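Next up is one chain by itself, shown in structure tokens, the form predicted alone.
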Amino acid sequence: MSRPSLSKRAERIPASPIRKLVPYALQAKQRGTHVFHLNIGQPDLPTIPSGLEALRDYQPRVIGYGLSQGDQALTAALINYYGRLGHHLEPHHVVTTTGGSEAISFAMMAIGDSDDEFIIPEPFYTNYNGFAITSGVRLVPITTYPEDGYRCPTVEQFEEKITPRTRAIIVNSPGNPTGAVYTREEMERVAGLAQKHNLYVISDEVYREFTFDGLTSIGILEVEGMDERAIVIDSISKRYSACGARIGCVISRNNPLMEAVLRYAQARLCPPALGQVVAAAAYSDETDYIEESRLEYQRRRDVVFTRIQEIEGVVCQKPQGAFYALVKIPVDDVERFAEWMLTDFSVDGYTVMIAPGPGFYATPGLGTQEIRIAYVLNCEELEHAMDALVAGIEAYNLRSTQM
């Protein structure tokens, strides 16, 4: 007897390239191998203390429904935070979401109909693929390359992709997985295209403060003439090391757009109450927490980048921000290599789990020699992890020549 079929959407949505190797990692741990997780952007830094303190002090008799747009205390904290960045916002410019993931989905659904197109430089955060499929829209990639540090595409490259179905350009700076930080000229390039072709810009700015070597990230709200076109995606997950709180937001000064986003928010009732308690305290915190985190990630970046240079044939520009390096390594197939590192290799009792590059592309066949390294471990652990990665690449290639 045949079973009922699934939706085409369910069949198309991809497995997470970041998580799909988990069974192999679990088996390695059962064999007694220590696995260093460089595959997922889960910071090991302590969650911001003021957020945890607010959570401890939160003692309601009932955890009830909140406002669909987010609790007023969090909205006020967000407005003050953006005010410190130089951006004036009103409460109706902000809708709190269940993580940055829901924020991106709400934005896509608010401005895109079925099969509308969103232009995006690739490689990009892998879950954009899933968000696009569930939203019914289509990502149109423009390929960038490790040799030039995954820089923003040119005007000509963007305009080659613009069609009557194009609704928006998506940018992410500082970037996941590339670590690239767009310059003001690059952000103005994107904004100029949006103005010329009547498009939105969805700007994912969750790593805003994590820039290195004196660089500063330029947000889309800093570009003139974008009030009706700019959509900012934000989240507390990485900035405050609070991934599990699941609090993000959509920000725009386009009132009809935000009214539509609010209707989507009403359909799912409200964002998590406990996470909002943490977020309100975090956004109100004016200690050195973020700056100390940034300096720590820069130290970790330096460890990873220095060790990467030991690999003959590697291609990697020095990451400028976030806490990722996307690295082109000299192996025949990174999917096979990543699995082999967990099933067949260890050095001194440890190995590494990395995220294979193909999952960060929309174009089939790309990323087959690239891996994403998330430097979310302390420097000592990163040294051991890079020992294993460097030795693993050498052993894998030696094995390949002997087969």
Given for the second form:
Number of protein chains: 2
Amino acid sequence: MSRPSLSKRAERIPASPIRKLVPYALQAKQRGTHVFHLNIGQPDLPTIPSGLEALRDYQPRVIGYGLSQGDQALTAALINYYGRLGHHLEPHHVVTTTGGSEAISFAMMAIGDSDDEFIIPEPFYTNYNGFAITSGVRLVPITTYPEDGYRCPTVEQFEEKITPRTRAIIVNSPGNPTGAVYTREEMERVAGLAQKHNLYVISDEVYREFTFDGLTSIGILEVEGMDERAIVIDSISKRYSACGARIGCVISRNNPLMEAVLRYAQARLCPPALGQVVAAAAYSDETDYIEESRLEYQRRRDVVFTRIQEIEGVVCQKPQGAFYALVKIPVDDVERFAEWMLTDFSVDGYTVMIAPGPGFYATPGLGTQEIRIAYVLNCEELEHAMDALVAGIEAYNLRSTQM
Amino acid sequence: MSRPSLSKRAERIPASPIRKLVPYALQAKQRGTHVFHLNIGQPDLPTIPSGLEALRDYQPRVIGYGLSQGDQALTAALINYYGRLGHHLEPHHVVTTTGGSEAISFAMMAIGDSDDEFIIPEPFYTNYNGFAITSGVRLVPITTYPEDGYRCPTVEQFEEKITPRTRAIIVNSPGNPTGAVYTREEMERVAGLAQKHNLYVISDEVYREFTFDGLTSIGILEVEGMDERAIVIDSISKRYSACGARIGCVISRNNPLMEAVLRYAQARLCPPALGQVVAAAAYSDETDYIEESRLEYQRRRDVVFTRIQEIEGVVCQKPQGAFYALVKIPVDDVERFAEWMLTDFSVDGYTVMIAPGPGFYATPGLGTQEIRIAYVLNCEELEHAMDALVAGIEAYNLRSTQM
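Form predicted in complex with a further copy of the same chain, following the form predicted alone:
In what comes next, the whole complex appears, and the chain from above leads the way.
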């Protein structure tokens, strides 16, 4: 009786899958090796200048509570931004959240009770696992594959997973970690399933503008007849390079749903005031900041994808959006490989840290040959990083055969 | 099938109890009546100057993700602040959160599963209800009474409520909404129960320094033998008048517990970067800002308490801390009274908005004669506000008898 126990869910919530690599990265740095971090979705691009300027100009007497649904100036700016995308929203369709993270939690809790099911194509954004455990719901994965660019599952594949407990299908296009951008037909496929089986669609659109080669992403709001079913998750983190501001939102035209989301929002009082100052300015910004970011990510995608193809035995369809490539590489086990790259490898004083694939799958045993590359370094650094990665894979496999 | 249903928990989560009064307050303002807001715990005191200064000096290139457990500078400043209080903490004893709200959620989820029980003296901070529903745990209230100043329940009262599902006792001293400050004996009583019955104590100490008449508050860290059981909830919101910064923390010397809290923290990536800049400066501040705030609240308490005693039939022990008075007033129903004050009453062009008592009780039917007064206006405004309140109670009761 020296120490009371923890909750069962606390035991189940996963530690960050790259966390165990962090000490090895530190050790590499202590040895003088430069570690290129391709492992995190933290953009290196400068935060949108108008946002930083608004923050500099913000001189409050009291940093007080704001509205639980978000400050009116931000809501107005956000509605304006969605208007520029062609979507008319009313203020009550929007609740500002503490990052996209809280938006996902609120959405899950508003529609799901304990053991309710959310169908999600895997691989998917790791942290969905944490949000699901926290809110007690179950993620039901449908596996997609590197060989066909992680395309949207078929109607039959979805219907195999739909049960009376299914509450929603979660989609994320452009996708983290896949880089896939769903076509209009794919988004309509998901919407049609929701209509047929009386489900919600939670559409995580935080990478909306980051699409390449003339593709555009289709948001769930663009699909007809979805007003009562569509829940958009959004965030300023990636779009405006302001991850630390912790500002996101839930958007839906389903009024009872948004009233429920607002009640959750009231329970935590209000979203961060200072981040909202940055966000309101960002959403009002009509410069070509986003387009320049998009072009920069496209250049980086080109560097990364060109170099990936040098790897013998690699499987990777050309990434279409976001700023990730998920790459199947010819190694025995990417978790061992990721660690080895930090503990045993360097070339010209460089190595790379990547995110191992298994963290992006809910199905045990999958992803053991995939790595996620986040291209959040400039093109010159990416060339060096890819040098190290390509050489590292070769050296790792030589080492294996000699053992 | 026009609209899929919400979750059961979404239906259960309470709307903010004062929210229904908001339209009436707006109408009163539209009629030209000045509404004194005694209903919210939003301090009017200026945010600590060193915090605002640090924010002005913060000129990042990228507002990026920080550590999930909070930025190192803030953790160091917080440890330093606790050191000044006489408590030695290690960095892994602290996880920075998005306000005290998230700290409470993390603590509940780290130790409680669905239907686990948390014993809490009522009346208590309204939002605990929302956090409990969100995390699926049950609050088990023990009623305390205005007649004896809402003192801590007895050992027998606690033991009546302890079951195999009990995980923790929640205490909040200085208390919102009660203004009660627990004595050392009372804190030791709670700690002793936790030791005897193998429970945690969650101690919400956000009003720590705001105690009056020479009293000091006893924190749970000051009680012997509680290292594995004590969980402190803290926040900069009230102490430094920075509610909108959304910075709080969970503190415990129970290492597995803090590892679990860290996993929850990783799931939502990081706390707000900009608020942490304010918080790090605030915790490093050794000026007499807090003491001046305390003295100001004490002066206000004196104004409010003096005027309360003018009300015939009132029950209110002198508030000992925080910045609230919970007052039993001689009206039939405080919810009707609160609404009437906004819709039908003004004196010299003034009226007041107060928080009705029932929102602070978990037991249905209680609190119908209590109102919470937050003294977050200066003494001159408080005099006017109390004029209106005293006159309002009298006028309301005359009205009743004439109906």
